[in-house]
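Form predicted alone, single chain, as structure tokens, below.
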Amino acid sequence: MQEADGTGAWCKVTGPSGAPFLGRSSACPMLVLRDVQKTDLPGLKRLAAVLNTVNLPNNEETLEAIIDKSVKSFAGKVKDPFEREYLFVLEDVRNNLIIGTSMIIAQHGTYDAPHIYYEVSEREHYSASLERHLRHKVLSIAYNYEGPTEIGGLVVDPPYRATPDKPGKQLSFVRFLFIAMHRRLFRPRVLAELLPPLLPDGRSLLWEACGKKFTGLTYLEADRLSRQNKEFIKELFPSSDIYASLFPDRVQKVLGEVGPATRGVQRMLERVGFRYVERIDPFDGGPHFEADTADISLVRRYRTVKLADEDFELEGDDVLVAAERESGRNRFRSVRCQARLDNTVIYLPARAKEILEVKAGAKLSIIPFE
């Protein structure tokens, strides 16, 4: 993901004449953030087969699947809530284009499915005869049963990527946005996964040298099973310590290291709390980052707040806000805008209202976005 710096970009609109006016991006919101709907298939499938990325894979099957389990966790039918999985879709209102996606997975291992992560530590050895000090990076297999809350899944368009709007820190935002307004929904922990660097094709170092060679498979087709069957991984992955210097060099620099593409991700996760917990994923070695959820900043700032019945329109607290339906269809919707705050109301421009589709009254929740 790659992020743009600034907040005072301006937008182009169209006037009723036809004529377009400029005016803050902030201030007049063209990208509403929402949960994941069945009729939202073509659009996540166009974007699929421009990304064909391990957060959004270019399979009609599974992504009716990841749909399928969003809606019924939105709706509340999946009955226990550490089973729920939330996908977001960004989408530009302009033309109905959905422009990326955001994953919330409610808790990360079950006895179904163990989160599964290689521990990176540090052996020492030393020989007397030879007077020689060496020290070894050590890969230990894990597993984790009742594991942390995951976010993830997060992907933009790119002609969208590096726009004033931010979409990649707004798909990001929404997230722990969701997981403040139902804490209990949520585990104590929560975990991001980040891509390391991989091949120009996507393949990945650490599969190559090591997984593939063990299961015979690429690096596409494990993960893709790995979404509905972890069980060859514990079969067919070696129980015992790998020592990290059996492996080419090229290798060896990649564990735990963050791509070029998601150094940004790194550091927006590194300002709101997360940090590197000496864990990698057994694929491509890519590392894990955690944060106690109570002491994510983003969390901590969150409050509700009654939307006033006057519109706001100047310059104001750049937030992410955000609407619930208890029923219906769409149940989330948030939008980054400019607002003015009143102790526990809030003034919203007339667009961003309309997009929220509230009314004055309305219970809304916030988060900043600066």
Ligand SMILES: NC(=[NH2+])NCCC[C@H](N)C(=O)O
Contents of the next structure:
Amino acid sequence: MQEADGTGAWCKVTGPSGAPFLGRSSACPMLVLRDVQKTDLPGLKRLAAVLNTVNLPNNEETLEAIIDKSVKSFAGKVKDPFEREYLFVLEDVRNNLIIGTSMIIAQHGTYDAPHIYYEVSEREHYSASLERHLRHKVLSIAYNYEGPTEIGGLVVDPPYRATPDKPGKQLSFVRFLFIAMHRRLFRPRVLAELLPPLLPDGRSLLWEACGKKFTGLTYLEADRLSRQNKEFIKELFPSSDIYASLFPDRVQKVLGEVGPATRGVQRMLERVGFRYVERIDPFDGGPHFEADTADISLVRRYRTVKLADEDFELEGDDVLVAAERESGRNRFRSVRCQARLDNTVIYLPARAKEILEVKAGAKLSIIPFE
Ligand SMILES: NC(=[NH2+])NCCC[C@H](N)C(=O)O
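If the one shown is the form predicted alone, what is the structure of the form predicted together with the ligand?
Time for the whole complex; same chain goes first.
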């Protein structure tokens, strides 16, 4: 699962015709973040047909399986919390269009399906007789069987990208809000696998130089296959260290590099506390960013509050607010809006309360949206 598909979830689209004008978005919200439901299949198919990414493949059975797993996860019907996978959707409440998704995988890396990566290290060689001192980058394949929580699957419908509502940021932040609300269900580390620069036709320079030679597969085939099957990686990839110095310069350059469409994601993650951990994707060289869950700024700033009776329709604090339900098809709803906070009491615009479907006295969860 990689974050931002190079489809530019965060890239600036300067007013394409048909881009929805969302106006003073946070004062009068129109978007709801919620758990995916079975009835969202057509909406997700529409989005997948536009984007057809690996995160959201344009394939009915795969989408059904992703939805099913998520519905069971939100409902607590997957017994082991670390086997849960949550899919959030962002819906435009004016026309019920699903305009984006994001995911949390409670644990990436299990006994059945380890998390696989290249550890990047430096090795020095020195010859006294030649007075030659060389430093090499070395890639060592490594496996994690009790891996971190992973965030990924961020996609946004192109006409909505870079609009004032900041749908990409909402979809990204909602995961930290949910993790903060349910710390025991998640691991003490969070991982984001970022996409590296790829060739215009979608191939990977590292894959062409390395993975392809050991598997006989194309990058796309291997990438798709690896969602279900990790065995082939373990069996076919060289188990010994690889000196990156053997690769052409242009291949060495992409190791640990972030692709142009993913730089916005990288900056956002760094702002909330993520760092590059000297680990890269064994297929394409995309860097792994991680943070201690407890240290993520949004998790630290998470609070629970009680909803006040009076409406609040002024400029206040920009927040992401969530409400949860114990039963039913829809367990989680969240909205970005302007709010006034008074200790443990929150005042919300009438529209936000409608979208959240909550009444005065409700217990709500918040993180800042800044
Ligand atoms: N781009 C890829 N599909 N890389 C291979 C899989 C790597 C990933 N960390 C995993 O263990 O599942």
